[in-house]
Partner chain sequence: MIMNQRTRIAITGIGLVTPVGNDRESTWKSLQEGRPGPGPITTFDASGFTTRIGSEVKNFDFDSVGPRKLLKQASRCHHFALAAAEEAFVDAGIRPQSATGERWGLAVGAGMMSISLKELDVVHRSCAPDGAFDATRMAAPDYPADPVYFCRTQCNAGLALLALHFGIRGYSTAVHTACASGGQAIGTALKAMRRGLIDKMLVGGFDSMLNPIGLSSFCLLGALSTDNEEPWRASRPFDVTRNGFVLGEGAGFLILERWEEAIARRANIYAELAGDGNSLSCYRITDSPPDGDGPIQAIRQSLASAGLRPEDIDYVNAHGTSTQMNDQSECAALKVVLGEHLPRVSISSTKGCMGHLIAAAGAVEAAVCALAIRDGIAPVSANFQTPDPGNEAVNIVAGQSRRIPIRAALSNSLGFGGSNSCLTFRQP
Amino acid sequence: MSTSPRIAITGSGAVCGAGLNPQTIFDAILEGRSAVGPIHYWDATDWPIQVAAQITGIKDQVLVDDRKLHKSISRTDLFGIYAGDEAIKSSGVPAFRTALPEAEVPGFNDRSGLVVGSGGGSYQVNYDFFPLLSSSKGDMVRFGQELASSVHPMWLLRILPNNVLCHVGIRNHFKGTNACITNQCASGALALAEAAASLKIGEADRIVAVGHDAPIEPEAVLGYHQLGLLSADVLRPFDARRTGTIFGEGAAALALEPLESAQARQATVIGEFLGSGAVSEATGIVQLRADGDGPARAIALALADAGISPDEVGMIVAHGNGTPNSDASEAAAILRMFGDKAPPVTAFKWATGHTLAAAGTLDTVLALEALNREAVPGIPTLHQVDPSFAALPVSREIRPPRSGIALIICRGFGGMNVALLVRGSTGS
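Is it possible to get the structure of the chain by itself, in the form predicted alone?
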């Protein structure tokens, strides 16, 4: 019999093109509103891909109030810091710490940790060099001589993949267990799994897990397009006419702690982390097994970790990125694991875009919203389920979950597959 503690979820934060908090984002999804629109970060008029789910109309200081900090961080860092701060704030940890005797505060901070999943940087970080590379015409001596005066002095600080880890820790005095995971689209989901595992073995008393990314920039769009992975108009998960995914940007975060600790400080518990599984298909960077072996094994591991059966899962938030091969193999995995007893399946990227490293965390935040509102959102861009997996229980309509437990599937390049299981606050 396991003696590891149950892991409560006490706070959440999120930002993406659909909104500035989990509730607003989920409202947009329930109402069928997508954040996908024309790209405005550069003139994409003549580009083969002209759409993305951008965060618009929000000033940087709304996300991070310290304007001096803006000089040494990137756009993705703004999102990650905001989401991390929001999760910590909503968890009630700062107010609880303030009420502690002064002598207990250092120990409290030492036992407060962070695990952050980031995209590991983007092509954008190299753009500062382009003007000088062009003007120097291959003269590397001149390039070296003029480099210091041509490139932003904060260039190095801006590209660090662990900026969110550092600054959320500094701003909130979290000095304990920490890790920065850079594993492409799987980063945020793995951050949650790592945080829960660290809590179960007693490394910390509380850990905030964050996932963040901002992939909407020219070279990334061009590269994904050349790989045949992007849709030029609409992201259609599991639809017979699906043509690819669409980039989104944003971040999400969850605050985790042992349930006993959360109850002792009378925290509001919004959910429970039940288990996780992560595997690689070991096939190649972008290749996927058609039989769904990877996600199926990840699901099996997550169920075993949580100690539950497939019949106990009440809903599935699929990766659902809209690419032909990924959707087909993911559907195969779900049907292999659940057969004709699969619970309602949904996906959120049609509304938020694919936020890459933030995707697994954002999907988990929204899965908790779905469980706690007892509403599995439909997929408005779904018109005809692909006949090759017609038995997959996806729908355009809102449906109730069959229990208070959600399975979240996240996939990434290199054959990475992660499965997470959470219970909502209303679950038994």
Given for the second form:
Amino acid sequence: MSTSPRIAITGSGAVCGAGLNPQTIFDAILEGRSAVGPIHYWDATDWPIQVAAQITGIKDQVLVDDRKLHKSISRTDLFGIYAGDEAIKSSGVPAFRTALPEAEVPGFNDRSGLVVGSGGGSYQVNYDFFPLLSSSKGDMVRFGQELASSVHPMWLLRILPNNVLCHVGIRNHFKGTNACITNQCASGALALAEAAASLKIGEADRIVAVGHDAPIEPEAVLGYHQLGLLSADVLRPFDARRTGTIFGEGAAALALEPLESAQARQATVIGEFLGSGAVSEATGIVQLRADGDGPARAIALALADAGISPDEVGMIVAHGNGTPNSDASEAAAILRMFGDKAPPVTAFKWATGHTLAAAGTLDTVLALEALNREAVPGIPTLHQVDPSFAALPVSREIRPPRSGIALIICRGFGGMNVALLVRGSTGS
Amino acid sequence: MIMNQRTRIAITGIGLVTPVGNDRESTWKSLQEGRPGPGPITTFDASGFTTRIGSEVKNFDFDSVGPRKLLKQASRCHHFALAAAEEAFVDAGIRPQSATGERWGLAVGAGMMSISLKELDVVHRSCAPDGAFDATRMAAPDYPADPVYFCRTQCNAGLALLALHFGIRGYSTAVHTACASGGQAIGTALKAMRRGLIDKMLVGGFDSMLNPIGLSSFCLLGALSTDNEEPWRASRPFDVTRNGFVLGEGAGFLILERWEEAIARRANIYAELAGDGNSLSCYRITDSPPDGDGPIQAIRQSLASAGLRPEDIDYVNAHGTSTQMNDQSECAALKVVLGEHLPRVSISSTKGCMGHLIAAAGAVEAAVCALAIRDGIAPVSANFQTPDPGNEAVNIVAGQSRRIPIRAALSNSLGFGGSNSCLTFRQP
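Alternate state requested, the form predicted together with the partner chain (shown: the form predicted alone):
Every chain and every other molecule in the complex is listed next, the one we just looked at coming first.
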């Protein structure tokens, strides 16, 4: 049987349109403020979709101080590096390491791991080839000949999906086990699941999980819109009149380590990672099952992994992306797993936007805030719960969680579903 | 949760699509004979590029690897993946059924988001005819938006198509750590199997950057061999005259099963997937440290994970890209880890023959290790003649393949961004 250690959460970091740290973002949500606003990255006047939750008014060097680095990374990497740095800083690990005897530091770094969930790439990075396409006029020979004088020599490095992994590692000397997960919207949640698993098998002594994404660009907005997945005005999770999701951008990160080691170094424990479950519905790239098979199985696996029963769950942070099909099947799964005893259900994307690969990490960071403040935020854009799942306990009002344990549900393209369970610091 | 570190995992199926063969046995035969994959690039006119050679998959039947509807959404490398995965399932003699799909998992090392030049040119002609992108044109009614293209370019599209086509409904994940992706995917799969998340797994990697944008990205970095007149010897890992890698493409997949289950159904077992180690170099984004720091930790962790010592290793399938920096760093790491056993251990890089399959490399080379163990053959390190000064003791398989008993083998994959993966395989 399992002798695996309990996993403490000792640090967090987050950035999205709603704020620059978990506390501020959660304050905005509690107060009912959404970061959704007019798109200003391009002139969207004639666009069918003109809104997103953008990170605005923040200078790049506020996020990442090393200006030289800005040239060799993408916008999404700025967010990811910032959140990763913040989680590591707030975990107290760097201060603890500084106090170690010098001879122990290399071994300490080798046992410090990093798992990143990344959006995987953007369309517009390829637009750097447009001037070359124009000048070569369809002539491939000219294309090849003029390449070096038209495109930046380091072009590839700026767009590597694993840049955040590389640079958070370099900046914090985290040299241990690592992975970069590129599983679309499930990436960030899977990063957390993998991070905890690495600790449980003793592959690392501490590990930071990051999720990051910056999907607000014309081609991605158009692609989602064409699939009928975007709302043109408001994201209304589980509402009868919901019309789709709205893009957000940002990153979040959590620092994990065995509870015993966190206590030994007298770290502030902000929560505990209890378990995870991840499945695919095998439905292709954008389809999902109407019956909620995927989220239901993910929830069951997470409960089994954590060794808890459904009635011990105190609140649910649903994926709640506001699309008709995803919300309906997710509600079906929750009702199937919890029956009429479901705890308060909420969702955050109406405020943060859907941050895609970052969503599972961001929602987990915010779930911990909710548990530790004993407040399940309401959904102010909810006016009438869809009558086809009227029993789902969502609300416009702030409610107390039923216990100190939160379930977080994360869904993505490819029929991917991940469920995570965390306990707040007040829940023993 | 089952948390047995030493749960034994059997490799019971292998499928390959590579530049030296469109299936497992033809690839393996070519690798043993050192038959070269590289040649002049034929899929587009590369005559204007500084590098005009590549290691292409040849005579591949794209239309037969799945139903038309599925293939519409598949990019070039997804076709390779579907073919290699099918071969692996046939080889294993077992595949997911509707009742067992939940207990099958999937882990892939997937390439970067790849947009073909043709697809990019659609955006270029519509929105940036003079080179500067104008988003307003993308929202115009006559913009030729293509939702299928949008789906195909999602970062987990390959994963989603494989899950759909083969009915895999359990734990599913995609990783991208550049050239370490394939190795890391298999390491992730091993951990998922040991955690008891699933009973059986399809795991592998697929990539194709042999298109104008992909070739451009590496030409710009100066990472490719420019031996355009002698493509067959352009890739010469560990040779003192090496001058860059040769870009390849392909896919490799393995079927993993719990040892007892494989034995119980009398499956053919190639090898045991015995260990996984990975580390982050935290050095530079494109280079591995000259002293082998980083790869050293990954190799040691992999040995520990397998419960083996350096003296147990008979063969190493090196990352060996044929770049100055990689091969130097990797030799340094092997010297440190293998120590006094170094002269006895046969080391080869099959990239000399096959080229560099990027995100697929680690998966294909894992398959090569399993075949090497099955047949007791260390495949030749093609085109190797003269070692770097000081590396004379590194026992490269020069000239021709060696018939030796292989009790255990290592496979290294070292990626841009500093991720290092090492897998350990044992004789069944």
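Numbering follows the first chain given and starts at 1. C-alpha atoms forming the largest set that superposes within 1.5 Å between two forms make up the rigid core. In this text the structure is predicted, and so the values were computed from the model without any measurement.
Residue shift check between these two forms, rigid core fit, Gly339 Cα at least 2 Å:
After core superposition, the displacement of the Gly339 C-alpha between these two forms stays below 2 Å, so no.
How about Met154 - superposed on the rigid core, does its CA move between these two forms by 2 Å or more?
Passes the 2 Å threshold, so yes.
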